[in-house]
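Next up is one chain by itself, shown in C-alpha cells, the form predicted alone.
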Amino acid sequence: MPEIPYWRTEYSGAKTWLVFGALSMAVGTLAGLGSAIHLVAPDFFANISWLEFGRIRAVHVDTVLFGFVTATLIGALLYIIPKVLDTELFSEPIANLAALLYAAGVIIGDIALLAGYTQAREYAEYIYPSDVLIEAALILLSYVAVMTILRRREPLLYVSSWYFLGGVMWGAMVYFAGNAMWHPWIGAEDGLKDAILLWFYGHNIFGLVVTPLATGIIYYMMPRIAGAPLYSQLLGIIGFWTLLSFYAHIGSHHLLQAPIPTWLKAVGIADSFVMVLPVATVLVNFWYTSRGRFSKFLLTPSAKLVLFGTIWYAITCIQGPLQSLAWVQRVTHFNNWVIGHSHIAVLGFTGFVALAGLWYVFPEVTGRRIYSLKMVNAQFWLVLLGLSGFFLFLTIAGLIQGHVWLMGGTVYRSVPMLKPWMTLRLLSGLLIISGAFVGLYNMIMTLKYGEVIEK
C-alpha cells in the first residue's frame, strides 16, 4: 500500500499546530528579551533599526499571543474535540492548510514589523496580507469544527466542544472587526470610533478567543486527571453563554480617561465585575470535580500546569475588575501595573493551560512518549518562577510610576526609579526564555527519539 501523505494522517493537523506553537514560544520570548534589554539599556541596539523597541516589542506581543498561545491551544483542541465527540476530525488536510496559512500570517507579520511596517494598533499591528491569512485560517477552522460536530457519534455535546467552536468562530469575527479589514490600507476607523473598536477587539481577542480555547482544554483535562466525572455540565454551559454575554462589552474600561460616552464607561465597569460569574463556573467546576483529589494534580507536569493555569486565572480575574474602577486607574493606568496584569493573563492563565494541553496530548498525536518528563517539569518551574517575578516587579514599578504621577511628578522624574525593577524584570524574563527553549528541545527530541507507544 502507498504511504499516506502526512497531511492526511490522523492527528497531523493537531501536531502541526502544536509544533508551530512551541517554535513561536521560543521566538516570541526571545523577542521579549530584546524589548526588556531596551528598558534597562536603551542604547544597547543603537542604530540597528529592526531591533528598535517599537518594532521588537510588537513582534514579542503578537508572536506570543497569536503564535504560541493561540496556536498551541488550537493544536491541543484538534485532538481533544474528536475524542469527546467520538468521531474523527472532519478534515486533517484542511486543519493542516489552516495551520500553514496561520503560520505564514504570523511570520510575514513579524518580518514586516521588524522592517517597520505596521498598522500601529495594539494586538492589531500585523499588515493586511497577514490579516487575510490569519482570517482565512480561522474561517477554515470554524468550518472544520462545525462539520466535526455535525458528524459526531456522541449525542451529548460536551462543554469542551462548545468552547472550541465558540473560540474559533468568535475568533474569525473578532479578528475581522478588530483589524478593520474593510479598510485594507489603514486597518483602522476614524478618530474616537477607532479607540472604541480597538478596545472592543483588544479585550475580546483574550476573552472570546484564547479564554474559551483554554477553558475547553481545562474541561477536558480536569476530570481525567482527577479520575472523577465533571461536577456539572450545566454549569459549564452557563459559563459559556455568560462569557459571551458579559465579556464582549468590557473593553471600554480601558478608555475611562477618554471622551467616550459615559454610559459606555459604566457598561464596561459593570460587566467587568459581572465577569465573576463565568469565571466562577470554571473554578467551581474545577474545585468540585477535584475535591479530595487535588494531590493528583501534583503528580505530573501537565497536571501541575493546568492547576496553576486556573490559579493564574483566578488572580487575573480578581485583579481585572478592580483595576477597571476609575479611582484605581488613577494610580494604575498607562504604567507597568497593566503590563504585569497582561502577562499573567496571557502567559499565566492561557499560556500555562496551553503548555498543559501540549504535553498532555503530544504523546497521543505523535505516537511517542515524551522524551523527558524532567524537562517538562523544569519548564514548569522556569516559567512559573519567571512569571511570578515578572508580575511582582512590574506591579511594584507600576505603583511607583502611578504615585509619582498622582503627586504631580513628571514621567521623566519617574524613569530613574524604575531601573532596578526593569533589571529584575529582565532577569525574570531569562527564566521564561529558558523554559521556552527547554520545551522546544524536549519537543524535538520527542519527535526524533521518543519511545514509540505500542497500540
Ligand code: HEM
Contents of the next structure:
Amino acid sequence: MPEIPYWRTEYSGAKTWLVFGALSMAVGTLAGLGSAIHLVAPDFFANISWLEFGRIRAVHVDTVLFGFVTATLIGALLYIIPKVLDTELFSEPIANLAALLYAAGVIIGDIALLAGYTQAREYAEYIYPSDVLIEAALILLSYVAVMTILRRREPLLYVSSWYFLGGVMWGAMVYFAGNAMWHPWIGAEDGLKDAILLWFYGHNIFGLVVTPLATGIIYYMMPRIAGAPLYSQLLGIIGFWTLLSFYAHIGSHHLLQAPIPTWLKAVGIADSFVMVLPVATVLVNFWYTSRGRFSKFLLTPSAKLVLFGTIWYAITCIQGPLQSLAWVQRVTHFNNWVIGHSHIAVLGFTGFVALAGLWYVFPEVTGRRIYSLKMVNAQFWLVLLGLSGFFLFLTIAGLIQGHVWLMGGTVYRSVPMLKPWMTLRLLSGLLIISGAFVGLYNMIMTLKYGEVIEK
Ligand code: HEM
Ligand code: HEM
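To test you: the structure above is the form predicted alone. What is the structure of the form predicted together with ligand HEM?
Below: every chain and molecule of the assembly, starting with the one above.
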C-alpha cells in the first residue's frame, strides 16, 4: 500500500501546530531573556542593532503570544474538538496548510522585526506580509472548525466546541481589524482613533482569542481528570455569551490617562467589573465538577498544569478589575505592575493551560507515550517558580515606580531603585527558559523514542 503523506495522516494538523508552539516557546523566551538583560545592563548589547530593546522586546512578545500560546492552544484543540463532536477533523491538509502559513507569518515577522521593520503598534508589530499570512491561517482554521462542527455525529455541541469556534473566528476578525489591514503600508488609523482601535485589538487578542481557546481546553480536561461529568454545560454557555458581550469593549481601560471620550472610559471600567460573570462560570464549574475529587488534579503533571492555569486565571481576573480603576492606575499605570499582570495572565493562565493541553493530548496525537513524565513535571515546577518570581518582583518594582512618580519624583530617579528587582526578574526568567527547553527536548525525544502505544 502506498504510504499516506504526512499532511493527510490523522492528527497531523494538531501535531504540526503543537511542535511549532513548543519551538516558539523556546525562541520567544530567549528573546525575553535578551529584553530582560537590557533592563539590568543597558550596554550589554551595545552596537548590535538587531538586538536593540525595541526590536527584541517585540520579537519576545509576539513570538510567545502568537507562536507559543496561540499555536499550542490551537494544536491541542484540533485534537479535542473532533473527539467531543464524535467525528474526524474536516481536513488535515488544510489544518497543516494553516499551520504552515501561520508559522511563516510569525517567522517572517520576527526576522523583519530584528532587521528593524515594524508597524510599531503593540501586539501588531508584524509587517503586512506576516499579517496576511496569519490572517489567511485564521480564516482557514475557521473554515475547518465550521465544517467539522457541521459533520458531527454527536448532537450536543459540547461547550469546548463553542469556545474553539469563537476563538478562531473572533481571532480572524480581531486580527484583521486590529492590524488595520485596509492600510497595508502603515497598518494603523490616525491619531486618537488609532489608540482606541489598538486597545480594542490589544485586549481582544487576549479576551476573545487566547481566553476562549484556553477555556475550551479547561472544559475538556476538567471532567476527564476529575472523573465526573461537567457540573453545568449551561453555565459554560452563559460564560461564552457573557465573554463576548462584555469583553469586546473593555479595551478603553488601557486609555484612562488619554483624552478619549469619558463615556468610553466608563464603559471600559464598568465592563471590567462585569467580567466577573464569565470568569465565575469557569471557576464555579471547576469547583463543583472537582468537588471531593480535588486530589486528582495533583496526580499528573498535565492535571497540575490545568489546575494552576485556572488559579492564575482567578488571580489575573481579581487583579484586572481593580487596576482598571483610575485611582489605582495612578500608582500602577505605565510601570512594571502591568508587566507582572501580563505575565501571570498570558503565561500563568493561557500558557499553563496550553502546556496542560499539549501534554494531555500529545500521546494520542503521536501514538507514543511521553518520553519522560518527570521532565513534564520539571517543566511545571520551573515555569511555576519562575512565574511566581516574576509576579512578586515586578509587582514590587511597579509599586516603587508608581510611588516615586506620585510623590513628584522623576522617572530618572526611580530607575536605579529598580536594579535589584530587574536582576531578580532576570534570574526568575532563567527558570522559565529552562522549562521551555526541557519541554522542547521532551517533545523531540517523544517523537523519536517515545514508546509506541498499542491500539
Ligand atoms: C477580568 C478580567 C481582566 C481585567 C478587568 C483586566 C484589566 C486590565 C487592565 C485595566 C489593564 C491595563 C493596566 C494599565 O495599563 O494600567 C490590563 C493589561 C493587560 N492585561 Fe488584563 N485584565 C483582565 C484579564 C486578562 C486576561 C485573561 C489576560 C490574558 C489572557 C490579560 C492580559 C493583559 C495584558 C497582556 C495586559 C498588558 C497590556 C499592555 O499594556 O501591553 N488580562 N488588564
Ligand atoms: C512563555 C513565557 C512568557 C510569556 C507568555 C510572556 C509574555 C509577555 C508579554 C505579554 C509581554 C508584554 C507585556 C506588556 O507590554 O504589558 C512581555 C514583556 C516582557 N517579557 Fe515576557 N513572557 C514570557 C517569558 C519571559 C521571560 C522568560 C522573560 C525573561 C527572561 C521575559 C521578559 C520580558 C520582558 C523584559 C518584557 C518587556 C517588559 C518591559 O517592557 O518593561 N518574559 N512578556
